[in-house]
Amino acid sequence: MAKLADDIMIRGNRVKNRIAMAPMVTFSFRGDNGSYYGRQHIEHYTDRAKGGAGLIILQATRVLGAAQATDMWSADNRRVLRQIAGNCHDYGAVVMMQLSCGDMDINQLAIDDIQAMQADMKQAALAACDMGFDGVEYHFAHGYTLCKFIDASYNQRTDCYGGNALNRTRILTDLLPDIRSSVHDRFIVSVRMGAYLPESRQGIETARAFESAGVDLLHISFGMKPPETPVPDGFICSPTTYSGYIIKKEVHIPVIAVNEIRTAEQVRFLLDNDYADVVAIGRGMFTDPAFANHVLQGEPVNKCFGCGGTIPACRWFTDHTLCPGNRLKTS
């Protein structure tokens, strides 16, 4: 069973222990000079690498636009995500990038369409390859397009991207082997998804196809809705963290763990028991960027309220100035 401070190695990367940052949009951020991406940002990801997280995914850049170079691939855009990747690595983080193809209705998507979709899909790879990223992460989570392929109560198409897990997880699969052959051999493609597709057969048959096609590593979250199964007696976590489980029992890669992990407790209990490799924390690294280094050391973390308990309600997605933990640590 993995220990909280134990190394683990992805495709020939040591992840120095087993706390990642989780991917998650920064809102009220503003890029400099009208691009994206701009210095807050670049402190923003800094600071977490710097508190000691393993492993940093970061925030969902929707793919479109970087086979020509334009929208969120720009030229500025670019540098600042250079410098991130660079910037972590200075900390000794591995950094990946999470790539999204935004929210379409897939079908009603021509093949053509899909076929650009992937174009964009193996360009933005091979960029993040370029800009030092050690990795990328598909965004086949949460509803969005890529989900909606993969889940086989909405995916009706009647092509080869429809149908059976082979032809549901196409879109990505069939991009491998010339993303493989265009990148260094220590490049991590990752997945995220959920384990209910829309039951956890069908998304254990998708992490295994993912696995089968060379996928390195599945971040498991939730697909078109959160799950409301019960969690086992004892189990600490939400039923999304537990789904996590469910697939890790399935295949032979790492999985991480995600969803509402705020404190050191649950960390050391999913890693403990052997329901993770890995286990990703979102708000509690948006209000503590030292949330690593203190779970490590045994100090407290600086807490995150939940303000609610869902994503709409965190205050730090509409202004990240209004978190109240962010405004105790800074006060």
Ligand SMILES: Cc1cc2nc3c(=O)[nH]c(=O)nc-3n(C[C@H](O)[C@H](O)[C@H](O)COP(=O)(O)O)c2cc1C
Contents of the next structure:
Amino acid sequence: MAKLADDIMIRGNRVKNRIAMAPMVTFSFRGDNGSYYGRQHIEHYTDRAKGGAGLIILQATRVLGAAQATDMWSADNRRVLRQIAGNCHDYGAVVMMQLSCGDMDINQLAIDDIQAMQADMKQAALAACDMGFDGVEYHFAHGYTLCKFIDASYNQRTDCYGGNALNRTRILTDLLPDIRSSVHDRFIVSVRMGAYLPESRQGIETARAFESAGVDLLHISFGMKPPETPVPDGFICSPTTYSGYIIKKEVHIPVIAVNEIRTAEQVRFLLDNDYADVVAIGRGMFTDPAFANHVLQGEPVNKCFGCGGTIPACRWFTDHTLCPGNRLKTS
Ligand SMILES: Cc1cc2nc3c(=O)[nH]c(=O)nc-3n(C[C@H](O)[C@H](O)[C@H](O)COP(=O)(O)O)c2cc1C
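Which structure goes with the form predicted in complex with this ligand, now that we have seen the form predicted on its own?
Starting with the chain above, the whole complex follows.
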């Protein structure tokens, strides 16, 4: 119990326990007045903060338009996002935005395209800080644009964005001094990535490159595809969750593990055995907004059914009101 309820300091921010909400797009939510974000999002994140999560990572928000304050960065969207950050703080959660660069073929991008993307990446972080978020998580996982940069087998670039780990992480690391000089000292910069890029050797090199450049937190999910590597005997979580430990052993910054963590037993197993510093709960936070409080208080959680076992089968991709585990509340 001790570890689960222990706080952890991340760049001067006190995260009150070791349970995070994983970033998850709520595809069937609608914004207000034609904007993307709206009342449904405010209620959704406020409920999870009220439910005890120490750290909340908002769903992926595309950086596109950040430099011009358009798209997801319009005034209407920002008003909602600011409210979400404030409400999460009211319930004692540390709250970060996840920033995504969509799904492009990075081998075809001209230097100008990369620089435009970097301008949006930087401005999105500054906007998140201005709206009151405690940090940002850059989405370098799941085969999307940023993931393709760091995966050594996908990235075929021969310029300064391809080749060794320093170059493959440059898309972000070059921006860090500029971001740091424009935000307050406690603003967290985190990276979500996989441990196999494509092998663990490149994953470890990449994690170390991010750490050396000043990234504060690593959230280990999967890279171009989920790992199938068997887990050691007695490890009661998935190969993706074990990936967190592969990286945690090699770095000195906190590491979040995620994927199919559904029970209090699994949460405790990961934390008590030092497989992770923090555990992130995805679909389990959909079905039980108070997942964290329930685990902390030894009460039953409203478990996710896993809908066929695969993440894309999750009803929250299509119509969240059809989620069979969502017995507590349908927003
Ligand atoms: C509906 C849905 C939306 C998701 N959206 C994102 C996202 O925006 N960014 C991201 O990095 N991962 C996303 N994921 C993956 C989750 O963050 C998490 O890694 C995954 O669901 C595994 O954790 P779980 O088994 O606890 O759900 C999404 C997953 C689901 C089910």
